[in-house]
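Just one chain is shown here, as structure tokens, and it is the form predicted on its own.
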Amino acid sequence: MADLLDSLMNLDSFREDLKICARCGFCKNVCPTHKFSDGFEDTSPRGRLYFLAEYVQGKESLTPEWVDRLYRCTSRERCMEVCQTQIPLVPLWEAARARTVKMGLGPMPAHKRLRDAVKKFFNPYGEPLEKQRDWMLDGMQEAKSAEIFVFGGCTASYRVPNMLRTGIQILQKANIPYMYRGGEEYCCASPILRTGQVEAAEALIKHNIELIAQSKAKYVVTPCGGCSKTLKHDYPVWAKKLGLTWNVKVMHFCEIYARLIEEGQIKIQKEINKVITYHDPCHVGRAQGLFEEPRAIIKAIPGLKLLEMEHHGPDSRCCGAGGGVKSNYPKLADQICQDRVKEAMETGAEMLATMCPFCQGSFNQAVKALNVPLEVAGVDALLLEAMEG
């Protein structure tokens, strides 16, 4: 596999990886975007690999059609898991996207708008920084110094605040002090990095690394799968490149909840009698290996009955929101998400629970569009309800 520090999305670093594709098609069978495309190989991971192998040898050109195909990936990472030759497919797609940006052929129009908003407002939604704390309730008060630094993330801060708000309420009920720098936090750069816009990402990453370093926190905790994946996997590489210090442990909120439950610091006060199914977010489960933690939380809440979907855990399907697909290909993202909701309905559960604001927001839209009797909630909301008695 190409060394991430050396490559930093440099397609040429993946030349050897491009040579070893077995053309088996395992990746094709699990690709969520290929399932809802025209059926031709150029929409499959195998087809994109073949094209890129030809391209780096000078036998093919990056046409607008191929640029479009390279951006139809949700970064689900299931293709990497089933690849028998262990090609780092998602980093490779991101490197290919970075090449299109460098050549002025990419990114896609919606991704350019995200970049422009980030440059001006430091978040992809174009919201002023002073609104970053609007989700907070009366009585929420961060500490000036604490081991835990809460990184809100743009989607949780500006669009789907329930998971962030609930996380703070749980920490406060468990008497866990935390730091929060709302109004100073920049986008983690995940939507910029995933769409190949490396140069635009650097300033965001540098600012956040310095902000967190100044706090002297030991842990960075976030409710967002995209943020936690980026902070865990990309920030150490960028810190080394930029000559900055990054010696914090990054955790998704589900890791904190599971640990607090195990240590007895979270007290369950009541039963919640619901039949639920759980969706593993791609960037929480597959990208970080966090499959057991959400289920440990569910198991700790008396009255909950978990019915697993056919595709769950490492085999979980995508909600369609990742990799820049939802912003530039909303109809494709909706198809992927509605397919997942239909699978949840097949379990007979009354609630679809998850642990990512992107997934939760997408599922809310899909349930409304399909007009099905399925509640959507975060596992954290169920935990808080059980704590309140």
Contents of the next structure:
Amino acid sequence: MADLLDSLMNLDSFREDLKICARCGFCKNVCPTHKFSDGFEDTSPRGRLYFLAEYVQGKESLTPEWVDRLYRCTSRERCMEVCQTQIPLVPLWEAARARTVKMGLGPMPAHKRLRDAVKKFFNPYGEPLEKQRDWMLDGMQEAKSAEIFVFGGCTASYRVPNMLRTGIQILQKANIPYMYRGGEEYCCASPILRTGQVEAAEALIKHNIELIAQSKAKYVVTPCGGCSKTLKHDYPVWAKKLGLTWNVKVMHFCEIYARLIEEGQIKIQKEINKVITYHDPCHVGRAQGLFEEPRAIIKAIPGLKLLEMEHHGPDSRCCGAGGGVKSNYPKLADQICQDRVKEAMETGAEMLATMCPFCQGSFNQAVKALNVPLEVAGVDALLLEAMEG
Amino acid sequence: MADFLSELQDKLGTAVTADPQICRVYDHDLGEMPAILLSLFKRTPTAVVLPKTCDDVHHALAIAYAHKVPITPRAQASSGYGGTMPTKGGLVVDLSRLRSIVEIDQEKLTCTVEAGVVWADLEAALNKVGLALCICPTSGPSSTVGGLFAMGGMGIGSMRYGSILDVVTKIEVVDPDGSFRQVEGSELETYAFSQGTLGIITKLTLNVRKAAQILPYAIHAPNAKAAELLMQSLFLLNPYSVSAVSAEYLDMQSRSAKHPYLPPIESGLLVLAVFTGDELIPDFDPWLNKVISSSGCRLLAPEVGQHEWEARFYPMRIKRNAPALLVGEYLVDLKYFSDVFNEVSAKLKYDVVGFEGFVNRERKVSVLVYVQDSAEDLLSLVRMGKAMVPLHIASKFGGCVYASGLWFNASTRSILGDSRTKRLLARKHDLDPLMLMNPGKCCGHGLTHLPFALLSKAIWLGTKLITPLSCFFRAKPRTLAPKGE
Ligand SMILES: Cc1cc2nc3c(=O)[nH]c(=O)nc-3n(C[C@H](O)[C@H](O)[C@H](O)COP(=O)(O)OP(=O)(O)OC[C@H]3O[C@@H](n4cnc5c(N)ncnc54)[C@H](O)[C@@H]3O)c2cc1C
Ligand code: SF4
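Right, and the form predicted in complex with the partner chain of this protein, after the form predicted on its own?
Complete assembly follows, chain above in first position.
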């Protein structure tokens, strides 16, 4: 398994994948960053793949321009979904990024700043750890021991706390005890891994694995798409590499809510008469296959009417923030996000609901920039409102 | 060249690039050819232009022609005959941003689109107003309307609606010198299949249909003869689309899937007959059963039909299990389908990993034959001759290559016939005396075209000679496990 990690982070282990590209171009037509690029082939996944195939054969070299192109990907994973030959494109870009870092050519300046912040403060926002619990409301009290361990995640803890707060409120209302280690939790390493800074990830992951292991929790629950994807998919591999045990089940909050609703542990008290549309966050939907759960929550709330966007479910578009794009290419991220908001507007919905604080934060900005009458909220906020009666 | 570039950049600004790193990405298409053949051409363009309007195309061509710069039109480069690969450097015109849907006429059941509109996007737009495409290639998620017309291709729906030439009613073209021209009626025939050698198509008007329920039926044919009989008889039932795949291909498909499954048949072929709810003949079910049983075939479970329909855009998925796949392609009368199938199967007994055929309303079937290879060693060049075996066999039965492009430019006459080829050549002569539009592809004249024509003939003859040797060498089959699962 340790080999698996090495191989996932090692571009050479993708040689065979690079060869089986059918050059069909299906990936090109769904790529959000290509759509908002200057449009030449080099900015498409197919173009990048062609370059990498030539590069591993020694026919091309990694120029600063190519390094830059390799970072213009939001890890949306739609390219992987449509790929004719199932090339693991996003892991491939990550391996390529790791190579650029190893060679001292990458990452991009903003990503370096993230790494520096994470090294010093253990979160990419450069906030002191003591502030990690600031989002908590009066009356919120974690248990000393419980089956559930809430992993706040940096964006929710330091910047967009709604979903984390709501999550705790819902758990408390459903009388479900939870553990929380605000002040001790490190960044899950998602932004570091996604930008190829593998070396810097190890200390963070090791710390978190040990923190969670000490708690003896059975479940780790998080409101963040990026954290849940990383904890679910990357941590088991890293744990093996580090010789640590990782036998917790990772869940995104939407999985917990859907389960509690199904088991009747959540009591809905009131109708919410709203027409909403739902954005599937890339890291919750495609990366974890969680398409049904958020819709089950929406369905359980009487009065809510869901109007799907043209691109939804596995075909959902991106909020533009992932893969380190928001930090280094904010304009590109904004364009992608505003495009999504326009798609949401086309449904005629009054609210755009989502299930990831990173997406929510981006949508808030896009709605403001476009000055459109669209409310942005978490599905969890609607659930909480319906529970409150 | 410097003058040309500065004039182009002055006119079209950032829509032009001469960055060698970007130009390099435009030096190939879908086809993977031996390095020795590729080395004969100046494949990397000097510049690429990305027109956003039809006027941009006009300016680009006018400037390039005035400077005598070779021009290669390129849409999504999803074709594999070398058509989008520059042969003499020059200017690549990347049409992928020419993608407005100009008009959808719900009454007349037509639509007008810019040439770079992707089939899947057009289908989505049509579906919104209760309409649907008449035909769509299985590369529909990426390929363009203009690209299919330039290739004279066919696709899903061609059983009922014919090829792209039968569906398109009017086109707008920018001539090599930059002037606009409208083409309709019988003249369209000259442009369909011209593969960018007569100018650049900027707009097309095409027929569409009312959207209707799709009814896919999977039918098991015990052998190629039974499949042929069945496909012939299915014409009675007015199907929308008819295709056939061999059991080996399905086996590969099932193993190459993200979640591998048991293939629906173990031997013979699976014929997929697709009907639409609005055009079912009276007493459809009994008739379908009669046609199936009289051909010695058997209807499979409805889920199989649905599954095959849903997998229609993924013919190359098998590449995951056969990384160095060689692909042979031919067009032959349906009545010879089984003859060619059986002979190819016998000749390439150890190498064929699957057949896939599509029937059109002219009772012709276009067949792809997938051949296993392991590309890297020295003998791979010899083994590549195997990809030509199906075509050589088909030609004995009056069959021909599906498209000509660069590699088969000398075969254009065998595909189009004498009179159409004559008209194409005459038009080429008139419009492009300097042979600047997509040189070396499909058609040409004079000394400039001669080396290309000779090369194409040499490929044909050379592979014919090398075939016995090719078949002697087998590739070691290799498979790739799905990654990151
Ligand atoms: C998975 C897969 C499935 C496929 N299925 C089919 C199928 O069902 N039927 C079929 O026929 N083919 C099929 N193909 C081959 C290919 O997709 C088609 O030939 C397609 O029509 C090419 O379209 P494109 O937009 O990619 O054109 P390109 O490949 O970019 O161009 C094709 C040729 O046309 C010229 N050209 C392109 N656009 C213009 C224009 N606007 N004006 C003038 N010249 C132009 C180019 O110079 C080139 O010579 C398939 C390919 C793949 C990878
Ligand atoms: S979709 Fe997959 S096979 Fe097709 S061009 Fe993109 S990477 Fe290659």
